[in-house]
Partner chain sequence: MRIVACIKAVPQEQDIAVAPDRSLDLSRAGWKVGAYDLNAVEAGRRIVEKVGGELIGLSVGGDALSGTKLRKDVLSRGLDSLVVVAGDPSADSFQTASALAAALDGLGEVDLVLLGAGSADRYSQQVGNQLGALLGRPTLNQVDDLAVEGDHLRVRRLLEDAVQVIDVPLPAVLSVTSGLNSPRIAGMKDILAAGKKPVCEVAAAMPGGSTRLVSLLAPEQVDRGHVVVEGAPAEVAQQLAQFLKSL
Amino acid sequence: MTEAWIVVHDTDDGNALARSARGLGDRVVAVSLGAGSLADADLSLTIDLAPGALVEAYARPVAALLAERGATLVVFGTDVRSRLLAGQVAAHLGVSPVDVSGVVSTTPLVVMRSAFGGLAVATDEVTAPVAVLVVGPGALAPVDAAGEGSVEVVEAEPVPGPTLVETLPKPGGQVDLAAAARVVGVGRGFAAEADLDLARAVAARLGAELACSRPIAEGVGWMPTERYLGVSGATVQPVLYLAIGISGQVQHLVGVNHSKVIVAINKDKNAPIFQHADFGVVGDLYQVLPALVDAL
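In the form predicted in complex with its partner chain, what is the structure of this chain alone?
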């Protein structure tokens, strides 16, 4: 019987990961860091967190627990904390974490990941004695079988290190770009934050969600990071993707190239985005967008 282990720190995300991991093993065992028992796992080993401790402070005891119980397949999510946990637990086990965007086969374990910014897909056979997988949302089809829901309380001490001073809310709010039928993407072709209103006006006419390239979110911070598209951001498959002032680097295109129709507005007729567009407008967005709002 193969056991798929998961390591989680959030109850909802944990149950979702348990359903995904069920495709990899007959039995799902969860190590739950402060997230209680998981209904969708067969067994939850629950660890209560010390007040103020970061979940990552438990990487070493979790690795020890996994080794002691003979885990050979351990799955983590892709959120910031799970990623750090995965890297640290894997290091303590003497292996590399393996990124998974899809599973080709389970015996032998062969998985896919994106490489060179999305220019290629690499297929890897996992040869390590312990497979530590970092699994993105949608990479594994969830199996909706009820878990046994057994619980075992495990004592563990956090390793001293970073101390949490405070947690601040992040502005921006949640968006579900993946569900949008039309998406307008803005890029560095916009010279100032206020100019994004030009794109907002077009998006409003089209009933589209506003998204962006990574530098608009991370570089200048004009949009929340949840709204950037690409290999390291969100992936969308709308009926229409309208890219405005976006050059079309491969890292961005991976996030949008499953759109049904791609339209681009760019003042440089040699911009790579035009090679991936159904309809392209060579022109200055500052002139084209107001005219487009009038014409729509």
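Positions refer to the first chain, counted from 1. Throughout, rigid core stands for the largest set of C-alpha atoms superposing within 1.5 Å between the two forms. Remember, predicted model here, so these are calculated numbers, not experimental data. Compared with the form predicted on its own:
- In the core-superposed comparison between these two forms, the C-alpha atom of Pro129 has shifted by less than 2 angstroms.
- Positional change of Leu210 between these two forms reaches 2 Å or more at the C-alpha, relative to the superposed core.
- Once the rigid core is used as the reference frame, the Cα position of Gly189 differs between these two forms by 2 Å or more.
Alt. form predicted on its own, vs. the form predicted in complex with its partner chain above:
Below: the lone chain, stripped of partners and molecules.
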């Protein structure tokens, strides 16, 4: 029986990762740092965090636990804490973490990852004795299967270091782009932040989530990074992806190329997005979007 291990520190994100990891093994085992037991895992090894301790302070004992239990495939999420933890755990195990955008096969383990700064996608076989994968939302198709729900309490001491003093809520609501059936993506074709309301109107008519290309989130800051699609952002597989004012560079396409139908609106007839779209509209979004809202 093959086991896929996950290391998590949040209950909801942990259950989502457990469903995604189920396609990698016959059994999902979770190392849960302060997140309690996971309903979607077969076995949760729960570790209670010391007051004020950061999750990455448990990297050494987590690595020791994984080595002791013979874990050979370990999956982490892509949030900041999980990335920090993945790097440190991998270092203690003597391997390097692999940022993956998909898994081609499990025997042998062949993964897809970005290469050349996101300009290309590479397919590699992971031959390390322990595969440490960092997997973003939507990179692995979730499997809806009930976990066994077994729980085992594990004692672990954090490595001394910085302590958590205060936690503040992050502005903006949470979004699960990977679960959306329809997604509307916006890019630098929009001249001003207020103009995004045109796309919001289309998304509302379609019952879609609004997402964006990297420059909108990390360049001008018009949308939160949680809504950025691409090589280091979220990966989606919706029934419909509508790309508005997005040129379609490979860094963005990595996050959307598994969409069932891609529709593109761009005034540049030579935009790369048209090479990947099922349907394309060459036109000024400021004229096309109001007409589309009226039609919907």
